[in-house]
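Let's start with one chain on its own, the form predicted alone, as structure tokens.
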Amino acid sequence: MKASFVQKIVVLGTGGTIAGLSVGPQERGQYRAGELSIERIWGQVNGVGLEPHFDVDVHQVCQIDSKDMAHAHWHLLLAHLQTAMADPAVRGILITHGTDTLEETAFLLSWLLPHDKPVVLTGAMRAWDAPDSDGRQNLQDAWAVLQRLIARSMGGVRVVMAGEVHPAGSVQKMHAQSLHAFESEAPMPLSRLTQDPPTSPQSLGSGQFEAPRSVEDVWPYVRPSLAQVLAHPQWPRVEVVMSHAGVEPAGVVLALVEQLERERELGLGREAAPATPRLAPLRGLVVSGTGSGTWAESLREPLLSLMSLGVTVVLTSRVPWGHEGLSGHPLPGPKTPTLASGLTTSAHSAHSPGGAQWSQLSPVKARIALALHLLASQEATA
């Protein structure tokens, strides 16, 4: 007799190299990403070991090269995830994703999704039909991890690549070609998880595989709910600039200042509808700084000018690891004594624009966090 309550796993495809096909001779390694549908990929995977009490719902969210991932694609993905999270029959979710922006999507999901159901992301460094393709194995590994998480009733977001399980908040792509392209602060070898009895979560000992906590930061970002994000497909505009040797004060940052000043002079408000398309007003800027979050002195005046125009500035480091305990590089200005430093322990910017903050997140993750912060602040003051 068939059970009245069927448990499901949702598989979501977004394209990427794992869905790529070779272009020309396969040995040259040239391919087009996002060519295969998730239905075709799933149909070609053998030996996944689907538990008999699980049904699988497969959905194509988008079919792109992940370098082209946009807020609109995230909006579609989040809508699918909201539906899956709300369905009591769904026990877990598996997402295939391109590796270029996988760490950004993983971070976004770790900040927005509830931790009551497991979500596992995976991808590939080689096209699906390449002789040394890693996509099939990564997909099977991700499936094995997801089933273990379900068996242990463990939620949260994780990334599975090259035989390792990474926490979504700290994972980064660190190599452009290697199959072992991803690193994180606390990866777990896949073998450790799959060899442990699924009924003995205490056998993990160190607790590395406990439900991952959302990444905390020195600046208390305000986070919107998933429903709030889905209600605002247009995110606040946040840009990223880099501090580097030889950076010119009259470069990108000054151009942003001039753009904002020009818009103010023209009186173009948020509701204005000019005949030609224009960028949304700049709300935030992330500075990818050097070392411990320092930045070139030539950027001081342009950054202060942006803050005086209501732009929230977040100072980060372009160095991947070692941010713990750092407080950044202060950004005081002789004419702006209220802007004391990049480190704050209060959310004084939560409902007011402007100000400089230090973040231990990577620049691309800080951009996401800041955009969400500004979206939530906008909601709070609406």
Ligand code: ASP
Contents of the next structure:
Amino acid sequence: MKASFVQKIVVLGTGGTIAGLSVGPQERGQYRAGELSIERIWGQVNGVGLEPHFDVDVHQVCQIDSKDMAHAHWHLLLAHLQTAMADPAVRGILITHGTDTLEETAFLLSWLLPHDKPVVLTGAMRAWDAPDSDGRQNLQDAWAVLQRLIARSMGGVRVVMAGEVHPAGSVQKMHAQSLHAFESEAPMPLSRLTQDPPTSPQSLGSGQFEAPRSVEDVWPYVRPSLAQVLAHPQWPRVEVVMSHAGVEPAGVVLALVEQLERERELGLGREAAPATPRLAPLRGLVVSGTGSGTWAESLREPLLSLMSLGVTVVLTSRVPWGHEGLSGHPLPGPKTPTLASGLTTSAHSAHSPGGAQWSQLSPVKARIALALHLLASQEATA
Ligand code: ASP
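In place of the form predicted alone, the structure of the form predicted in complex with the named molecule is requested.
Next comes the full complex, and the chain you just saw is listed first.
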């Protein structure tokens, strides 16, 4: 008798417009995100293109509008993913998510999860019950892509939206209303896939499932393991500020400097969580710079002050594409703590040349990268 081996796919729901319901017939287009459970949604597409050898486990991780995604929700999601990754019966994972912070969650997962199992995220720009809803089609596409990735033994994190597969590293929401809201530097169109039966081997050429860009290419610094992140519900505090026309020298960055100086005067150490103010001490700052990673000269002095107070600064560009090959506008500073803190990855030197460090990542992704880097560094020096 043949031994039977159950193969499972895990479906995780987090809310968003894909789980949204219209407010009422009077308010056209108005809806509330995160209303329908993932069990209800899945129940309506279940079985579409499901290969017979798969069982499906469906879990509601949270039920939110993803604009409110917090570290605590990510921890819940990561805990589910850790379990799924460790279960040999699980072959792949599908996640439904609001579109507002989809790219941040996708990026986080692409950094932390082992690459041996595929993870596909999808969402929708219209509520589930809207006449022009895109939720069902996106879910079916995501499901078909996931099964193909499993069939090809390809792991990694991808986003499927509007008939395209996007790599988690570069995908961004670029339109506030269009069904075609997401772009990335290398989207892979799915038009043939949505027409063909999902099991058709010729639905997609193998080139269309290229492995996403390696994390080390965009961030050659230390980052924590999934277990380390799960052990730290509090992330190091990292803020994002934007360089723009008319930026005030005495604006947000100076306010951050003054706050840190006040904390120092009050004797609040960097490790101690202060009773007042309620905020944890600032550990990192991402500058969403202009064009090729430049920033207004008026930011120079306050940024150097922050760095001399021990804050790690990462410079990025607010322009979405074309970061490759840039090295950013340097911000030298004699007392600058580098990103490296003496830590190295095996493949790359983690030593930065001094001054704030340029990153090709988008500002919101750089915030995640820097916070996780600081978390790993604090672990290593503890
Ligand atoms: N505000 C919604 C969310 O991100 C938008 C969407 O899902 O399209 O949850």
